[in-house]
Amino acid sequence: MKLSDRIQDDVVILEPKGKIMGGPDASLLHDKLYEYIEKNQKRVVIDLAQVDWMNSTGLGILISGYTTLRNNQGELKLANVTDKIQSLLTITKLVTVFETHDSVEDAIKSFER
C-alpha cells in the first residue's frame, strides 16, 4: 500500500493505494494519524478510490485509525468506497461504524454539521 495525505479545508485527507492487507501497512497509517494527532488536525478522511482490496488487517487498520482519532477527540470518515469494500463493512456490520461519503468533497462538507 502506498499512502498519500494532504489538508483541504481544514481537515485531513488520507489517499490510500493498492492493497490494503496489514504488515508495514498497519504502522504507516498508524504513524501518519499520530503525526496530524499531534499537530491538532483531528478531522481526517480515508479516500477509498484507489484501494482494490482489504483483508481482514486492513479492516483492523481502519478500526485502529477509527479509535485512535475518537480516544483524541476526533473524527475519521471514509470517502469513495468502492463496492468491494462497501461488501466487507456491510458483512463485518462495520457500515454501522463508519461514516461513509461518496466524495471527498461531501466527507469535507459533513464535519460542517
Second form
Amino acid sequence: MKLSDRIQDDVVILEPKGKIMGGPDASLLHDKLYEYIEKNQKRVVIDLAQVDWMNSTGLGILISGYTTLRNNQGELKLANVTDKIQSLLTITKLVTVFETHDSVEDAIKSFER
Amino acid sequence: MDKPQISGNTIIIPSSTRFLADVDEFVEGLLRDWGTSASVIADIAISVSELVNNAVVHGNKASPNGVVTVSMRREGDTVTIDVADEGTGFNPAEIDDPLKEENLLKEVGRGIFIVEQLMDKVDIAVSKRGTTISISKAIA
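The block above covers the form predicted on its own; next, return the form predicted in complex with the partner chain.
Every chain and every other molecule in the complex is listed next, the one we just looked at coming first.
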C-alpha cells in the first residue's frame, strides 16, 4: 500500500493506494491518521478510490480513526468506496457506522452542513 | 528461516506479518494463471490475508521460529487453500459475534467472520502440530 495525504479546505484527505492487509503498510495508514489527530486536525476524509481491497485489519484502522475522532469532537468520512469495500462494510454492518460520499468534494462539503 | 520459500503451489513464510504481501502476490498470481475473475481473486486474497494474519499473530504468537504454510490446489472449478500454523488452535464458538451492536466498533475480531462470508466452505482442523484452516471457493 502507498499513501499520500493533503489538506483541502481545512479537511485532511488521506489517499491510500493498493491493498490494506496488515503488516507494515497498514501501520502507515494508522500512523498518518494519528499524526493528523495529534495535530488537532479533526476533519478527515479517507479517499478509497485507489484501494483494491482491505481486510479486517484495514476495517480496524478505519474504526480506530472513527472512534478517536468522534471522541474528540471530530469526524472521519469515507469517499469513493469501491464495490468490494462497500460489500465488506455491508456484511460487517459497518455500513451503519461510516458516512460515505461519492466524491472527496462531496465529503468536504458535508462538513460545512 | 528468514524469507519466504515457494515450492510448486505452496509458500512457506516465517511467522511475521511482514510477509503478508509475499503470500498475496503468490496467491493472486496462481489464481490469475487459473483464469479467476478479479472479484473472486479479491475475495480469496482477502480471506487468505485474514487467515495468515491470524496464524502469525494468534497461532504462532509471532514466534520468530514459527512458520506459516499456505498450499493451493484446484479441483475442477473449485480452489482450496490450506493455511497451517504451529499453534494450539482456537474454538470458533468463543469468538464474539461481530455483528452484535456492542461489538460493532471493536477494532478486531471479525477476520474469521469475513472469511466465512466470502468463501464457499471453511474447515478448521486442530492437531497437536498446529491448526490448519481450509477454505474453498468456486472460481468459475
